[in-house]
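Only one chain is included here, represented as structure tokens and corresponding to the form predicted alone.
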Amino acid sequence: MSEMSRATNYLLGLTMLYYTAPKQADRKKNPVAWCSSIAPVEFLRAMDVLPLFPENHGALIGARKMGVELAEAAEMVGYANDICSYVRVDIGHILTGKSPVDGLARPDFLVCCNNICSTVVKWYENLAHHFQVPLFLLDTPFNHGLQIPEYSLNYVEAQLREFIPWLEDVTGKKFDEQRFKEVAMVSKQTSSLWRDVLELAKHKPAPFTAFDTFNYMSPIVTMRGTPEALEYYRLLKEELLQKVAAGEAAVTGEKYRLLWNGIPVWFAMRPMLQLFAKYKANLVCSTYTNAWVLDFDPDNLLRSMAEAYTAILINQSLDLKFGNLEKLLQEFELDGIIHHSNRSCKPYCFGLYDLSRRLQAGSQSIPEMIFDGDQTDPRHFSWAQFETRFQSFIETLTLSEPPNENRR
């Protein structure tokens, strides 16, 4: 059995555990909570709560090409077509019972953090009404400047302190501060390993693609704070380091190193990977996967968590997003950027064309491609348009300076 198959098999086991354990749980010992994608799950893990993430489930629905059927089920009861497709496929799964994994276990309560968008607030309010369960909303102010203001951090930290007695009330358990610190440190270590994994794509040739990381990222989203997720990234890092040492390339003859800015088009990843490989282009990094690189200070845990969960990429100003792109361009020695103008995620796409103009006006002017699409609803994506734009983009790269020369 190869090293890669060890990590792959481990990931498959984690995925099965993630979906099945809540369905079999003793709810008094292990309550189930549905959570938005970047919520402070460390509190939940410390109290033996099993978190489930409808957005992660929505991505799986999209990848299994069930998006249209379930989105239409939600639209039939009044959900508008221009609402985020994660919302629509989640509601469709609830209404129809259809799912690639036999559905999500019913929640005992809900935890929503609006650091990713405001849509989640109404989404989770509707879920709370449907299931008749309590909802905790963590409100993280948008960061308009280069630093998060102290008053914003004070506000978020105060809510985290309120979260503890709220959890004690809905679970009937006493909060264990020492266990919480232990979980948070496991989460920190896991996040650090995840960062290490992503940074291995700085090697030339890169041993994996961003399409691979879209699969690798599942445990950092769904099982953060668990020893199992930590072990998975240890295994994954080990085997990727072996690939680096052997000079293995994810894309044979890697010529162009690209960045993906946006949420993946889950239902089109395989044909995109094949198209990119045809032109020896490798997506070596993504702003999306970097969103789960979180850091906590064990000596000032609540404050550092307030900062980490408020500083999420989507919750940042254009200046910060621009700085993040410039940093990735330099560190990964990129030749071009592909931007997903995602109909479903307005916050992620906010200022996208302004960012593009700033990049072209700056010292790191670089070829870019912007395409229209959706994360799980193929009715809002045209493969013909994407392929045509990508071919034009490749022509631009071919006519530009030799790959990476201007950034070496």
Second form
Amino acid sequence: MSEMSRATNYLLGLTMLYYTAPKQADRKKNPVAWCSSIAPVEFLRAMDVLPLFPENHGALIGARKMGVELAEAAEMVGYANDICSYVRVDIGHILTGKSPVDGLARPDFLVCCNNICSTVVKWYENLAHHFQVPLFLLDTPFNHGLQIPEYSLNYVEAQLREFIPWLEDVTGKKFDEQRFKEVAMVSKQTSSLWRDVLELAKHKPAPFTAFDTFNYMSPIVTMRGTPEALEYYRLLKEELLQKVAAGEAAVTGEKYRLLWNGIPVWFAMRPMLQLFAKYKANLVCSTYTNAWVLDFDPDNLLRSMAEAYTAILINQSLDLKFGNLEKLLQEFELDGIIHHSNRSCKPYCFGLYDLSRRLQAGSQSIPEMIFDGDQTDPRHFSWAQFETRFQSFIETLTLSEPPNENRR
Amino acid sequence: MESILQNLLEVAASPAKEVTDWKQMTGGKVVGWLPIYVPEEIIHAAGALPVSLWGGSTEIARADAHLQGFACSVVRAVLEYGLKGTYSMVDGFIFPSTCDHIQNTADIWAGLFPHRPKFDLVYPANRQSQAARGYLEHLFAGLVQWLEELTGQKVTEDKLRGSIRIYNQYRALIAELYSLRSRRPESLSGPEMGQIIKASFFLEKAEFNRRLSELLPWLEKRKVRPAPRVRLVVTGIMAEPVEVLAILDELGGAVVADDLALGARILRAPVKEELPPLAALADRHLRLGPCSTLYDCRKGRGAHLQQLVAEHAADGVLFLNMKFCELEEFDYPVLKAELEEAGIPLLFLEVEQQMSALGQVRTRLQAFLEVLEQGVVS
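Starting from the form predicted alone shown above, please give the structure in the form predicted in complex with the partner chain.
The next block holds the full complex; its first chain is the one shown before.
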């Protein structure tokens, strides 16, 4: 643990590259686009556009405890406190120029995909208005059923086709289909490696915690489709496999295996990690990090992309969200679930109580804890309340029959 | 004439009674729809009564077990009414994809009431796409099918054309009412105006049209208050609780034009009668806006409000913010900057449907009106 691993080192380099390259870019060759977190960046990478992700930057602002200051700057110009804190800190950073990484380079255009919420649509409208730059919206209709309707996919695919000439127009560059296919395949392989990494936590004891994955995830979000991101996950997987082979545990004496349902509380990661470890509890998976596993079919690329980008879990029915939780419970042999009732993220939150009720009514009812929090704004989170709730949750786990001892 | 007006006010005050009576009289089905855009024409053509389910001032008790306190008061109230049986006379429910609050409530609802027919009206948010029109027509065709199953009636092209005509008349009559409000604000009190519009969301439209067309000439001569000292444009989701409008009257102000979702936004843009009906309804949806719930990268709402202020010789704009409505809250900072630059006074007033204490609303409105009366432009 003392010396930095190769993968960690590589990740630091990547992060540096991600933030600095757009600042130094010749915008004719490498235009800069701000994107919502699960947007079809494969098109951008194929055209040497450098994408930046305000949500990812928001997480960093939260982790570096700059959330309140920047959120308040946005509130000063009329942004309500109810609005997602990623938005408020982003607007705050634009207005003040403050950020842990000296800010995001100014965008030449914007790309927004509403597969995560309707909030991003409004956010990007306001960004387009502020920067006076073009905005492309990829609309992925919400799926209330068990299967995404064909006519919905036709519509999403048509928009992806429209995205190409739009990009050619705003960048003044020609779209190279062959290059696009290559990027898409790199993206697919990276996604697949990312899934492999996450699934290594099925091992008992798990070689890492979900808190680690909240750091590991940055390249899959920000650099998907680049050889560098692919290389990072190759290195990471290799290292983690060695840990598995050595029987290394992220939490010594791992006793409880937990799932995190929601976006992290970025500013309270460290104390949470310590608190969990104290009770020999490990977060072994999260519904959040799984969102960036995207699969494409090389023989039917645009159709499969339309499907992959629409099928993001938060864009699906409560039935499908429930099915996913049940699957994870089985696969990761979980003992409990922590739900983040996140003031910022409405689609992740509304329905949580019913999801929990369904889990309790299911064949294998499982201890759960729901807490009120926020991803970036500490004014909507109380550590004391979280700690108390966690302690009683652990008591429930201790009492519940038997804490997976028989399986271990 | 007074009795027609009184009757409309009663419908708005207790819509459940009116809807139940209609159902008993006609034996037809009742279809409830959530905010904001629903092609009522299709429901009407299926012989059903479309009614708006836009929450109300009920105390929230049961809904708290399903929705966090930071869900907007509309969806919390809708869920509350659903759980306590207020919607027992409603046979089918339509949930449009207006926002995350409604979209997610639709799924909670499905789990709570699995046997009550429900249709998810998931609109294309990217109306600029060439594919949006085809998607919409497909969506509306699905709605037709769902309604046919619900009502047992065939939705023919003729019936659709008939309903479209009735709804175009309805929109034209409402436009006349709006024009009257601006020309002669003394004809109607603020709450009366709001309640007439609200009543229209619960009455069969041909019937409503008959009543309103009788009422309009009479209103031209009616005088219930002195000419207002301050003329306002109101923008937001809805002007509720209705007491806010009463306070405004008392203070000598009047709404002379609105940009409310439960108002001008759903009542503008007639359907083109020369197009095939479903295509025409899709076409109308593509032309709607500006509205906080419809994607608009040009942020046209500010310009629209400035235009309303100019057209109606208004003194200022009242932004009635439905607490927790993120979509509206995103528009506010942009509007604020634009209206400031144009020298148009703006008041941000936060409301919730379940609001009892209105003292602060009164104080803030009073201060705003005083500033406007003195002609002081900040």
